[in-house]
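To begin, one chain is listed below as structure tokens, in the form predicted alone.
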Amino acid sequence: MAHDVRLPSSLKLFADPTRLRIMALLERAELAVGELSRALGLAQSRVSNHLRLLREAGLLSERHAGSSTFLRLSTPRNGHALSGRLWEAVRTDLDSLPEHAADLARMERVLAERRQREGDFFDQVAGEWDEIGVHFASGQARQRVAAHAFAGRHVVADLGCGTGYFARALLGLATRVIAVDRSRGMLDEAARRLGDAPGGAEVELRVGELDALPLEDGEADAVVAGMVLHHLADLRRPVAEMLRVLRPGGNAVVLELEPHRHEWMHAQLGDHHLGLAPQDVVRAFQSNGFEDVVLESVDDQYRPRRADADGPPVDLPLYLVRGTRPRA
């Protein structure tokens, strides 16, 4: 039997408890290097050395946003597959690490602080959001979202509703619209802009996170997340929540940006990702149990305007992903 020369180095990689602690946290959440250091209670210089070894072993994926680097545990492929198999073998015993519970508690505090900062940002810009963050070339994207998925539905949830741009297109199609946002400032603006709902439609505003939606199981006939997922660190839990709050046979639709390189949108619009790869959204739908998942192009463009630059706004391509909660 051939000897695998990678085995000793791989075993050494997993013999260090600090590296196992790092991997345990990065499997649960995408963290910036500084956030990871705080969650571990360790100096960043010490953590960086371990990250270098994990990166060399193909166990990390990286995302750069301005001056920050965000990390997540990745699934190793090809030459790094041995490391992946070893991780699967040890990950179920992480509770035996004496620091693991404290790491998780610190990480939750770090993530709560991040959510607070992001909520503060949207509270601050809520009054001007329709001027800086709700510009489209034709408006067809909003109409496609409404007509495609929600005609004839009764209860529709608008997730990450902002100031109510998408909710306004749903009022004539639904008897009740549940508008959800993490920012109270955005919800205040939505309440003002939605005003008197046409046709007797009821509008209900709820504060909540997309990865822990303030809706009961099966409460909505349909859900929409328009231009919101790129503000989030992770797709899996929000999409799982969409499935949970839908009744069997209910539809979900996401409108999103194609990936782009306009770094200024991180600071000025609170974007976590510079767009999202369409297949990543499709996979999130499929892996969470949606059926009849469809990816469609949209004949419209998002037109944000950079506040500190002259000239016309940029035109960014859009796409739509929709799926259905199984009836069974």
Ligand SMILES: C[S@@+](CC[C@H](N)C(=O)[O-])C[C@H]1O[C@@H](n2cnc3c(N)ncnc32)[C@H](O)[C@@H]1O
Given for the second form:
Amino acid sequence: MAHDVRLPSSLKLFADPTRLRIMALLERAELAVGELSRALGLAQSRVSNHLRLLREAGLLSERHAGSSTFLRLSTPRNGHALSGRLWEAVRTDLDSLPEHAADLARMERVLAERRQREGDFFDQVAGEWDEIGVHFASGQARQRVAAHAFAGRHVVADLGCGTGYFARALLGLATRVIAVDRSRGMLDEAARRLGDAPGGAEVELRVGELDALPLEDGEADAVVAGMVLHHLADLRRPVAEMLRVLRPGGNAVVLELEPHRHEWMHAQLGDHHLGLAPQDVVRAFQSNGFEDVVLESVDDQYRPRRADADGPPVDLPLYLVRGTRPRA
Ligand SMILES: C[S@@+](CC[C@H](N)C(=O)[O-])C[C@H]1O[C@@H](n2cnc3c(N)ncnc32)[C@H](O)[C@@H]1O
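Take the protein just shown as the form predicted alone and give its structure as the form predicted together with this ligand.
Every chain and every other molecule in the complex is listed next, the one we just looked at coming first.
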């Protein structure tokens, strides 16, 4: 019988309580190394060694954003199947680790601080956001989002509305527009611009998070999320929330950027991801239960201008994903 030489080292990997605590957190959220250390209440030097072992076992995926590296637990592939099987065997029992509840509570605080920092960014730039961040080559994208969201709908929610670029296009189509954003500064700007814009819809502004939307179940006939999902660490909860707040048969429409390499957009536009892979958005829609999920290319480009360098603005391709909440 063949001996698997990795068996002892793989078992050892799962025998360390601190590593199990790390795995339990990184399975739930994507965290930077410093955030993970704070969530565990351990020095970064102690955590780094465990991370090295997890990386070697194929259990860690890493994403670089500016000067930060974000970590998440990944399904091991290519020669790491044993780690994967062992992980599957232990993952359901991690709640029983004595430190788990305290780790989760600290992690929630760390994530809340991050949300606060990210919200502060938009509060600070709210007054000039249209100059900095609302640049599209043809405007087609906005028309397409509005057309898909409308299709005879009455109550449309604009999620991550910013200064109301998409909400403005809905004013002449919907009966009521609910504009949601976590930044009060952006909502103030949206209130000003929507107040001046033509269109008969009633407008309601609500402060809130995309992963806990301030809407009742089934309250919206359609939801749009334009240029906001790339600001979020994780798509699962926000997409589940979109489904929850839609009435059966209602539509969700997402406009997003194709993945790109313009690192400066982290700092200057507050972007968390540099674009999103269209298939990731499609998968998030499908796995949350949307039906008739469609990916469409858009005849428009996002055209931001870099503030710290001369030269022409960059042209970034856009796409649209839409889906319907099942009627049954
Ligand atoms: C790039 S702006 C886009 C604004 C607008 N949709 C547009 O296209 O002009 C992103 C907006 O999403 C908001 N935002 C980011 N993350 C959010 C979250 N987790 N929950 C609610 N709003 C969020 C920001 O405050 C900001 O106003």
